[in-house]
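Below, in structure tokens: the form predicted alone, a single chain.
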Amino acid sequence: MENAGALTGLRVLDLTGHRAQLCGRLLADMGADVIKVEPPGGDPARRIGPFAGDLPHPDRSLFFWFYNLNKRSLTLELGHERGRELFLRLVSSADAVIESFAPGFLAKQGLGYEQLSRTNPGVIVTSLTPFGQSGPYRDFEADDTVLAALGGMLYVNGSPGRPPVRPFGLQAYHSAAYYGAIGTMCALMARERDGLGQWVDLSMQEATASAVEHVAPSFFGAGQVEPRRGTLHWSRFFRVGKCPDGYVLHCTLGDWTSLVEWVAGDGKAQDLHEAKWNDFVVRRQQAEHIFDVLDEWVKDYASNDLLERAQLLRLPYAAVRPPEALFEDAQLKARDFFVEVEHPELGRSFRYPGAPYLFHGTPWRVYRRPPLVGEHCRQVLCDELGVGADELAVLAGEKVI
């Protein structure tokens, strides 16, 4: 099939709320048919701004758009008997169900893993909850900030001697969503081997903790509680410095001799020409001094001039850019990272972040713009499940869809 995705042919039913909708998006981006099952009237995430044209509307939420690109939308009241019946019929032909309800909620609705596996023994159910399905915290609520704190992400973020700083964006949610997608795909691979489905129980807090690259290894490997270091990387080989027109990331790895000769040529090396600094262990131990010297060096350097020269010398320096500058980033342009997605209802296209990875045989692409509320009800219920038009009207009137 031309332009088929890596997961083309798989069907996923997405019951997640705003905390975990990226999980389904990742699968949809690889070609899976992800059906966003929303309550009548639309998912609450559709009420999260900002909105296109600054006009609050369920079909204009930029938040919802980002997390639900490439999905279809079906509205269905799972608290209604007929709604549950229709959902189970969808489960019978689905490969996976992803959900983020509180532990036990779906089971009380008659839609827990045991019920779903009886309908379809091969179905994969992935549950993304703050603290998993069991344990003393299973019934606790948590938002991204709480998860970032209990996952160790918040504690190490900020300057020494000052309060911790909340990580930018929704990094805990995103970490959990990626692990949810990975867990779902691993379960699908296991099904290829034994033909059986399984329940993937994902703790968002544990996923967040495992996504912080140095906190857990330092504690369990060396018994060390990692401190806040400001912009100094935990490896102690990187730190952010300020040029007159922006910020750069210093690095003391790579060709140290070339870096010192460059700095010395500008008359700013101070003591960095001393032989002891040739030892990368010493550079790591006394990193603050080195970066203080390098900060003094770059304070009068134009950032682009610095970066061009560093690349010629094969020094791993990098720019630290504000988000809006990414649109003009040469590397992202070369990758065609940003893509235009048509929204015909609004008479224009919008620019979206594109592929987070490059596949050659099954490239990432836009299959469809984010769905309107219940846009595919008729397509799914009538064309695929055989629900009659008269019943569809009744279901709509009774707010089952």
Second form
Amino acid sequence: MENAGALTGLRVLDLTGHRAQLCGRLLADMGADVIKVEPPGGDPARRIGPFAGDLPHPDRSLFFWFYNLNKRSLTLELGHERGRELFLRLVSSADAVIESFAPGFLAKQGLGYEQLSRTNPGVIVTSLTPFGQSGPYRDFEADDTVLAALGGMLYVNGSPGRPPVRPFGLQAYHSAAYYGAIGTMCALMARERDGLGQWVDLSMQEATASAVEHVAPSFFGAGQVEPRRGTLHWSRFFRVGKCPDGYVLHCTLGDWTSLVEWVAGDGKAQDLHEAKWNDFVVRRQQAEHIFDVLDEWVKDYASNDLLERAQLLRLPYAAVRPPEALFEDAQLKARDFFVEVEHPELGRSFRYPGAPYLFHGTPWRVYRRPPLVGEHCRQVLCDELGVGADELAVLAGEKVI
Amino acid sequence: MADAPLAGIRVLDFTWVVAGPVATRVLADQGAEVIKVDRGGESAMSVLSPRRIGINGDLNRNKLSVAINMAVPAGVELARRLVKLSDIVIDNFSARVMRNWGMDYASLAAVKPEIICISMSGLGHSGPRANYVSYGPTLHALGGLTLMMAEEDGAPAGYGYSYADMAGGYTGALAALAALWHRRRTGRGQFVDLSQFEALCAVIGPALLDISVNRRAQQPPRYDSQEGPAAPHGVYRCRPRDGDDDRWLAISIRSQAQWERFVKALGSPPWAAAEKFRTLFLRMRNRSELDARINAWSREQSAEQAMALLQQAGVPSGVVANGADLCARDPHLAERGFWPRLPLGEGVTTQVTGIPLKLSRTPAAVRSAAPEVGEHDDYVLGQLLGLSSAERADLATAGVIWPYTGAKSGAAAA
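The form predicted alone done, now the form predicted in complex with its partner chain:
Now the full complex is given, and it begins with the chain already shown.
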């Protein structure tokens, strides 16, 4: 038990397409047995790049690798009678099914929540769809960009007078995936009381809207439509400035006196030593002026030097770094954030981003590299479900697996 | 109707700013009793909105508040008595704060062995930078997100919001749920050391793998799709609405079938039949010309009508919603009841962000508006800790608690 994860013993069937694969991975990282059920030939997400060595191949998609670490793979044709039957047998021993098909699709296949709960009344079905299972947009088409648009995330990025800018990383999908994992866990907690499962309806648009902390509160609280403000954060406590070697993030929270002494020591304080600026409410109101003064000051600094010295003074400054810098980051190194994952068939290991949290009792860990297409068919069907080897060959012949 | 999933779970909540309160909002929404340990006086958050509306109202609905002065030993003693009655203690201070109060996991496990402690510090409890001070925008900058969302000239474009706070907050809530699940199985609590920085880095995975596997330096993707090639893909300017010229429609087209439906929806204009737009590859290569054509079309459309037209044709598209679109004009969110209304007293109400999860059997609910500082001291100090009014008055005089003296904001401010 020493090395067991917090969710060891849970079994999850993961039917999700590329929009929602982080959900199952979050559970797999904590020890749940997450079986990715892919169509024969493999999940279309395996065709999304970038690819290892830039060679497009279903087992080399880095997109797929990241979202499917720690899962097992079973290929199964759910449109085939035998495929459905095998899936239902898996459902009878599963705790949860996660899916992201268009609303109504699984029900039409005879695999909707009603049918699954008849097979296993304790099963939890978590459905992650762009707009949820009800409402006028239910059947609308969306990707992460469209969700960021309709979730209020896109409009507030970038500068006034210029087009809104798309965020980095699939933030709409990820917001939904976190909530999907949270909803699955909540339904499991509810099941503790009476043994009954339920259907979790997750709307990606709503998860996206929830992830924008200020737009709805400003509208309901102050009747204000939040504009784009460039790099001036909506709180008015942060703005990006330019150093000779790159960019730096200013912040007017923290120990103001130390900051002003430092800037004054460089002869760049202008009016910042005036007593009125000691009040951070005033600093917030006249943020543009303060940041203009600070922009002049940082012109003589290397961004990393500025960051180190500022943090010694407990000023929440940051260097604006490229993602490559994370691999050299002393803090991430000290905490062993990046983990080596062996890919034996490629003859080497690769560094993956690792745990978002260190569970002291039940460690996050790498259980297995992302699965090859259908890698665990025999293990799951023969060893665990008792399907005979002959039957397996027949299933493969009929393209069920 | 069965009880909410987390009914009976008590959370002692030391979090502040955004990431921590996001985590405890998730738990409170699902029925946990979240007791916010507040302090009196002004903070970076209190200047952003009144307590019961705006961002503070949105983050703290469904929670209770008690105001304890943790800077004095008697305050810490009160908090430790509350720990004995709680399942989870959660904070998002940098590593030293809880330790300095004697509220670190080792000390609390001595008081209550099965306690779960979730600490959501900026950069984690170990390592050379454990004591860095950070906020969401700090972490965006350090993590590469700020630089990777750029204007055309490569300058950071500027996030309107703080995704780091959400990545950290949701991760914190999930950690709490997993630790609770494990405790149900084994009876054992534990300490979770969550670094908000790592929570953020953990979800830019495909880009990080491209660096580690292919040694490729990342470029800001701008309007390149981040989920496989797409063209057209981006935002297109629409007709002004009520004098507002900042109207945009997002369009994402991947498959040939989507392209054909798109062209048909536009009335099959002659330009769309050109060889240079025939395949996805060609559309990618001739993107600026394609975008110019689509902009010329969209400029004449209202964003709402263009979305309706394209969605009718099965083309992924959506209004780039501003606050009013999102909160007052989106018929879908309205029908799903995503902006629930809460009473603030004296007939005044406010609306807050809803819960993106609908659990069929145990639906969560937004039950109560955010509390004023110390609003629940009768319940927390009186009922839970059994302190008499005289004892509480003494504690207030000694500066150990900030007693609740009635609403200071909220109804009046709303």
